[in-house]
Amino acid sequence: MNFYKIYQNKKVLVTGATGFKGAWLCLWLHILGARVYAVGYSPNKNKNLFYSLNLHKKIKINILDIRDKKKLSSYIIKNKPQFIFHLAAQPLILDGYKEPYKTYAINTLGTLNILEISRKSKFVRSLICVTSDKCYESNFSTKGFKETDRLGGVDPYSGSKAAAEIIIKTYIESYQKKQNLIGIASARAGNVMGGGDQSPNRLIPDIVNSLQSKKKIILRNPNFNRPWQHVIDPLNGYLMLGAYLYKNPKKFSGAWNFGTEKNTVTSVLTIVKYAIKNWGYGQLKIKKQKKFYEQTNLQLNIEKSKKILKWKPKYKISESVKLTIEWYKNVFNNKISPEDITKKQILDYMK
């Protein structure tokens, strides 16, 4: 099946739209030839992004709170999408820390009331709802996390994300299976980069914005590790995924992992020095600091998603760091516009 063809000419929701992934997905569904729909949030450190991907010009967006049902509701009524990507959400854990019941709510009533506003619809066929890795609880195992291990969490954010997990299995469990007219799945991935990630507090954008200042990155854990991938690899997945759950609703609904393949780790020290020989200069300080409860190793066991559906990450982690910084490099020096260079870079997969 070819999965990008579905699209065209399909209504297509995504929330979470002015964030970093959303930008992206939204771009990409354009590209296909869908009917985008969009819901995005304000303040969101990310729109830039958005905007400069001429995204408001392209796509019909409404700025509202997903914890607001009755707007929500409004919206996807009146424009009756057969899919949607619901991204929106508190995606930092520092943030979580600062304000938990803000995080709690945004991650699990958000959720609900696409879950809600979806299962009472006559025309949504795919749902996707996309959490994390970090929905897991720790065992401190190597192997990588299954779709079926153990939920938990131990900092808000991570808790929040396997309440709402547990929201998505029980609305699947308990309608998806009775009635079989929605395809629901969530989406869990990892650590991911790419252009446009403004986001405070994450590796990339503090490394970027250190080496065009011409400061010495600061590196408070260089020692962890993490699953990265470029931003494309999974949401080629949730694209892929939705295109079987609208084909076949019954077999694909549950739980799927978008992750690196085995072994694929990377530490933070690595992902810098990458991105320095990319950047071409470039000097960095390990400055040890830990507040904050985070897991030092994370990885992802994608053997489900690449056995039934025949996804795999394409790029390596090298790549995916020269992709992001080419990225920068290129719209920083007015190259390139944020828009075409985007635009190149997911037609350039797509091949």
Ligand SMILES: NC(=O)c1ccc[n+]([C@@H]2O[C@H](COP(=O)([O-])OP(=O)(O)OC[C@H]3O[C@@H](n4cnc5c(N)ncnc54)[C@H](O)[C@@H]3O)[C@@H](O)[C@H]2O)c1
Contents of the next structure:
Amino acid sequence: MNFYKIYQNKKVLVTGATGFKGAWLCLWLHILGARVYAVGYSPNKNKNLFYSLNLHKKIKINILDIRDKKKLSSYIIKNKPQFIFHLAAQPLILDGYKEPYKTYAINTLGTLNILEISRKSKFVRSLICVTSDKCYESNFSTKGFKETDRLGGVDPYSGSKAAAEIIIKTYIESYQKKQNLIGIASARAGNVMGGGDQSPNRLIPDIVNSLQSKKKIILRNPNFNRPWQHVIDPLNGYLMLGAYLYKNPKKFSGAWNFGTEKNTVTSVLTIVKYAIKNWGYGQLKIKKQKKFYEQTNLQLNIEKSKKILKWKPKYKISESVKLTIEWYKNVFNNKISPEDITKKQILDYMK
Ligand SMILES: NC(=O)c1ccc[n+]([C@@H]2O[C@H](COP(=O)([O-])OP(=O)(O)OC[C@H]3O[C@@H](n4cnc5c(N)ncnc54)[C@H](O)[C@@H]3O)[C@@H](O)[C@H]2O)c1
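So the form predicted alone is up there; where is the form predicted in complex with the ligand?
Every component of the complex follows; first up is the chain already shown.
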């Protein structure tokens, strides 16, 4: 798919632009020649990437709270985006336990506001709401969740994403199918890695902080398995989905999984070993600790996206870690700027 043809000169709004995935997506869209409108929030836990990619010099960032419908609405109406990628969220499971009300409010009301403003607009044609692989009800199966599987969630973060999914579905059923003016989709991906993530309590930032300060990497759950993927893979899926929705809103509205290939769940221990190998040195220490509940062995079934969108993940887990560590190592050693290496990794991916 030729992204340049689709996104060049198009008006694209990205919420959560100051976050990890959002900053990568904004840079990618900027490379494609899109006119990007960015919404972020302050204080922002994952604060550095948007600025270290120099995106503030290329894209006007609007700091607002997506729970504030009035402000969000006037910003969207003023700028009239044709595409919206809604990524803004409280995305951390641990913070969900600490602040359930806030997590529910941002993840559900924020999504509802975006849907409602888009529905009433005459200009939004392609709306993608990013939720999570955690939106499914745990069934302890290792087969992989299909888009039609039951939604659920034990912890507040997962529940908030499942609730957002229900809201999205009602908008598709009630408005998309009847009016066919706007394409609405939800995108479900799993744990991502890549350069520049600064979020607290995420595996890669923790590993890199220890490697940079030459401290032992402390592993609390070495055998915890997750379907890790490089951030570029699901972002590629979001961009493809955005393009398909733009062309044919009716056909492509709905839920889409952007996970890894079958049987690719990988343990935390393996990720750390790959990271140490690519960094060149490093030590680890296992300090077992009972963790809060988080679904393990969670895998997505990606057959629908593969068959209909012709999307598939490109990087194996060893390559994802390699690219991620290459990013941090080169930036840490001042060999390349965060902007240049991110751009390079995006352009290499598109080749
Ligand atoms: N990173 C992952 O591994 C992962 C996995 C599955 C799903 N997701 C989902 O992907 C999306 C992006 O995640 P991320 O890793 O980039 O998170 P992040 O924490 O790096 O970014 C979150 C973004 O949301 C913004 N935000 C938070 N509250 C806001 C509010 N009230 N108003 C406006 N903006 C607000 C923040 O400013 C930031 O820009 C989220 O929806 C998340 O749930 C992420």
